[in-house]
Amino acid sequence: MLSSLAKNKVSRRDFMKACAAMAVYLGLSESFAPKIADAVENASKKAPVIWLEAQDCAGCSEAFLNLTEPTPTQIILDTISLKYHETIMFGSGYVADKALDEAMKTPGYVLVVEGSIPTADPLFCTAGTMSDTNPARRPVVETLKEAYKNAAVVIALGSCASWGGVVQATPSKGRGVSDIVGKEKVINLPMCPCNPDHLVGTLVYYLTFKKAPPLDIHQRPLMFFGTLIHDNCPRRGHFERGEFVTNYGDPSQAEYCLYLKGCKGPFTFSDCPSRGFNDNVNWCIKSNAPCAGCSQPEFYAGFSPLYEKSNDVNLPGIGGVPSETVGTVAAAVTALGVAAHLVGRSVFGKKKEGDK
C-alpha cells in the first residue's frame, strides 16, 4: 500500500488526511485516523473475501465495478483478496469450483452475498457442481450454509440479499441471507442496487476494528442508515409548504415534493440525500423520481404500488401512526399549506428506526 502511494506521489501527510476523512466518513472522531491508517497499511495481508451470487441481476456487482474513488481495482488488488466472484473472476467451471472449495477451508474470511435465496425449492438457483465426480449442479442455499460456517462476517449486499427484495413475490419465494443462516454474523447493506460507498465503508470499518459497525434493528450500519431520507430531502421545504407534484408536465411544479406521487422518503432510512450515487452525481429524487424505499424491509411488496401515495402500507419508522392518519395529514398539508407545517413535523419529524 505504501509503495503504491509513493508511486502515485501521495505523501504521508496526504495519506493521514485521507484517513482522517475516512474517519469522518464512518461517523467517527478524527482521533481514529491513526488506527485507520494502521488498518489500511496492514491491508497488505489482504482480508480474504468470498462473493457469492444467488438470485440476483448482478446490479450490486455492477455498482461496485463503477466505483471511481477508490477504484474497484484498488479495492480488489490492494485492499482485499477476492477469492471467488462468479462475474469478475478469471477462472470458470471446475477451476472456479475448486477455488471456492479451497477458500472456504480457511476460517476468517469476509462472505459477501448478492441476491436472494430461494426457499420454495433449492433448485430455483444453482451454481457450479457438487464435486469433480458428481456433476449435479450445487444449490446456492447449500453453498451459503457451507460458506457461512467459517466466515468471520457476512455482508448481505443489496435489498434481495438483505430481505428478498423484488424476488420475494416470485414463485421461488426468495428470502434474505439472515432468514437462512440467522442474524449473528450478518450485516445488511440494502438498496437496489447497494450503494458501493456503503460496501467500501463497511469493509474499512471491519478491517479497522475487526468487528461489525453499530447496527440498527434491521442489521444495517447506523452510519449509513441512521436518518430518514425525508429529514434531509432537498424538497423538504416544499413538503412543509404543501407544494406537491400532481402533474409531471406542469413546469410550475418542478422540484416540488413527490409524496403524492408515491415517494417513500418519509418511511425510508438512508443517507441518499447527502451521499447520492456515482460520486453524488445523482439519486432518485434528484432525478425527479419518487423514493421507492429500497433500503427498507418492506421493499418491494410492502410499498407497492410504488407510484401511489402510501395510504395502505404498514408504516415503518413512524410506528403507531395509522396509515389513514398519514393520508389525512398529506391531504391537510395540500389544503392548508403552511398551517399544516406543524402537523407534518409532528408526524414526519426526526425519527430513528424502531421508535414507537
Contents of the next structure:
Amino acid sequence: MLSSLAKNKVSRRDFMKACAAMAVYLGLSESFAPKIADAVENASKKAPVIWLEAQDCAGCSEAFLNLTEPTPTQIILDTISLKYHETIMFGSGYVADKALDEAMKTPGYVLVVEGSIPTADPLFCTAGTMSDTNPARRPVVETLKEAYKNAAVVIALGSCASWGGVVQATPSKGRGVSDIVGKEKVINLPMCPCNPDHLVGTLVYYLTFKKAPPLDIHQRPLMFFGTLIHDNCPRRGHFERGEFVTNYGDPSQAEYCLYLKGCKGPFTFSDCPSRGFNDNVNWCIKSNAPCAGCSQPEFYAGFSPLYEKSNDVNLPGIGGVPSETVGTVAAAVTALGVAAHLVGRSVFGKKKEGDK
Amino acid sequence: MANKIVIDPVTRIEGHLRIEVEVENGVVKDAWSSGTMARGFEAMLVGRQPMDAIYVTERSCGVCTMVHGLCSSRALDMAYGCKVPEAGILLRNLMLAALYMGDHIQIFYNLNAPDYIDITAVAGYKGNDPKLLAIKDKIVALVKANDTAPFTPAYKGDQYTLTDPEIVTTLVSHYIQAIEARAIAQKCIAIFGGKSPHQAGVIQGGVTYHPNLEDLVKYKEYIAKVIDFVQNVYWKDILFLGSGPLLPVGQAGLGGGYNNYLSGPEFPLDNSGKNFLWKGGVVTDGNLGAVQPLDGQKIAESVAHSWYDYSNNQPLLQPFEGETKFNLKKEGAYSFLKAPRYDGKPYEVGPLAWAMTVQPKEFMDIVTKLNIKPGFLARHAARAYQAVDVSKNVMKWVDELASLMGKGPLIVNDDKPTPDSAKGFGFVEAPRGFLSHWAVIEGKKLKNYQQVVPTTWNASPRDANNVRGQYEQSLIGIPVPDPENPINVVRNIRSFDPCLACAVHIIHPESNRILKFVVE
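Previous: the form predicted alone; requested now: the form predicted in complex with its partner chain:
Entire complex below, previous chain first.
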C-alpha cells in the first residue's frame, strides 16, 4: 500500500501521485493527498488488526489475497499488524487462542469480521477453547462481544458479516455483526465475496481521518455503495430498448439486458460496473450472468429465486441519509425512476421481436 | 499415562476444525476430528427453485471456490437433461484448471510450508540475491520492532523443521510469490466466470459467458505465469525437499491411515460423458493392482456421531435419500460433519487418492525410487504432481476453444425448462478430492439437496460401527514427543488440505497393519 511505497523509497513525486490517486479512489478531492501521505508515512506503528472468522467460507479472505495493488503481502508487512487471522497466522490451537486474548487486551485495534453470527444456537459456530483449563468449545458470538469492547472500529466484511447474507435463511439463522453488538463502530462492506478494494479504501480512509467514511442507512460507505448498478450498467441501453436475454446461448443476445433472467441490478447499490473484480478483469454482468444483488440486505433469500425475473419492484429503502450524502439522495430519486421504468417496460416483458 | 490434547482452532485451513488426540508414550493413541461450524445450506434449499442451488452451494467454500457451482450445475445438467456443448465443456475445464493450479500453490506455500520452516533463520541469510536480501531486511525489521504477527507465535520446531538460512529465505520468497501466483489464477477464473471467488458464469447446460479471442489471449498470458510457477518453482521445490531435507518424513510414512483411496473422473475431453483426462477409481486396503471403477450407488452417509438425526436412526443413508436435521444436543455426537462411507468403509480422497487410483507413471516411479510411503509428505508430492499434470493440458484446451471461435460456438443449452420431477447427481474431482452433489426435484422445486464433500470424506467422525474417519485413523502413531507442541498433528491434518465450511453441511485400530504403498 502507500506506506510500502514510502518505505520502499520510491520518488517523492510518485508517492504523492499515488496518494492523489487514493484520494480520488476514496471520492475525495486531490487536495487531500498530503493528508493521506501524512497518515500513512508518519504512522508511529502499524495498525493492529484482529480478523475473526465466524460462519464464513473464507471467500472474503481469499478476495483480500487477490489484491494486486497494493499486494496483500505489502499490507501485512508494512501497514497492518495482523494479530489474529485463522487462515493466515502461523500459530494453532492454544498458541492462536493466546495470541487473540493478548491482542484483545490493548484497545484501539481494527476488528474485521468475516462470516455471519449464528443466532439459533451459539454452538453453530465455535473456534478455540473457553480457557487454558476449560477445553469446552468457545462460541464465536462470545469472542465477537469481547473483541468488540476494545475495538476502535469494526469492519463487517462481506454480506454474511454485514447482515447474514446467504446464511440468513438457514436453520442456524446467521446474522450480521450489528445485529449482535449494535451499529456503533460498525462499517458494513457487503458483497459475496467482498470487493477487496473496498477493504483497502476503507482502511486508508480510517487511518487518514481516524473515523469512518460517510455511510448510508445500511452502514455502507457511500463512496462504494452510493450508486445503483442499473444506472451505470453497460447494458442499460438494451434495457431502454427492451432488448433482453432470453437464452444465454444465443450470441445475438450476448450483450442484452439480463433483467428477465433475474438480474437484481435495478435493486442493488454498488460500484461493480466501474470497479469490477479481480483487478477489474471482469464482473458478473459482463460475464453474461445476472446480478444476484449480493450487496443488499435482502440477499439471498429476499431475492430468491435468483434466476427468475423479479416480480415486485420494492426498492431498497434509502431514508435517514446524512447531510453530506447528496449523491445517495440523487440515487434514490433515480431508483424511483427505475421502478417506473420497470413497471412500464420490463414487467410486461417487451422483448425485441425478430431476435432469437 | 495418556495425555489429551485439544487443538482448536486448527489454523491455516479453510473453516473451523478441532482436533483432539490422546497421546501415550509420545505417540498418538486415539484421535477425534470435529467440524465446529454449520450453516445449513442443504436444509435452506428445500422448496426452492433448483438453479438457486448453483448459486448458494458455490458459497459452500471460498477456497474451493467454483467447484460447488460446477458440481451443482452438473447435477442439474442431468436433472434438466442438458447436453453441454463442446465450448461449454472447454470453458468449464479452463476455469477448473486455473483453480487447481492456484489452489495447490496456496495450499503448499501459504498454508502448509510454515509448518516446516523456522522463519527466524532468515536473519542468517548470507547470500547476495537482492530479492532474498530484501526479505531478510523486512523480517529483521519486524523482529526489531517487536511486531512479528502473523508469523509468531507458533509451535516450536523439531527435527523436521528447516533452519538452513538459504533454504528458508528462498521458501519465504516463494511464499510471497505464491500469493501473487494464486491471485493471477483467480483472475483467469474471473475472465470467464465474472469474478473469483464465487464465479457467476457456470449454470446447467454450460456457461453464460460468450468467449472472444481477446479474452482467450488474456487468459493465456495470465495462465502462462501460473504454469511457469507450478513447473519451475512448485514442482522443483517439492522434488528438492522430498528427496532431500524432508526425505526422512516421506520414508517414515507418517500420517498414512487406511490406504483406502477414491477419486472421480475429471476434465471431460468431450461431451460424451465417457472420455476424461483422469478416469478415477477406487483402491481398497492399498491394493494398487486392483483399481475398481467408482460406483455412485455405494456412497452413503452416517450421522451416528454427528449433530444430526436420521428418521428411524438408520445407520447409513444414500444421498438421494439423505436428511439434514440438526440436533445440537445429541448424545455421543462430536462433529457437524456427517460420515460418508463407500461400500460401508471410510476412504481418503484428494491428490494422494488421485495418484493412487490414476497412478501417473512419472509420479509412481519417483515415489517408488525414493521409497516414500503414504503420509503427509506423499500428499504434498501428489498435490504438486497433480498441478503439473493440469498445467500440461491447459494450453491445449485454450487452443481447442480458439479453433471453435470462427464457428460461433454454442456455450450452453438453455432451452430446457425446469423439470416437474427429476433426480440428478454431479461429480467433480476437486483440488481437495472427490465431490458429489445430489438433487431431487419435485413440482419444479428442490425436494432434497445433498452435498458429499471431500473434507467430509477425510475429516469425518466415527460412523455407526464406531469406525474412525480418515483424519482420525491417519493420526494414530503420529509422534508427539512434547504435548505442548503437537506440530506433527497439524502437519498431518493440513496435508489433507482441510476445508471445513463445505464439509459441514478418530477405536478399533487394525493393530500396526503396514499397508503396501510402494509399487514394485
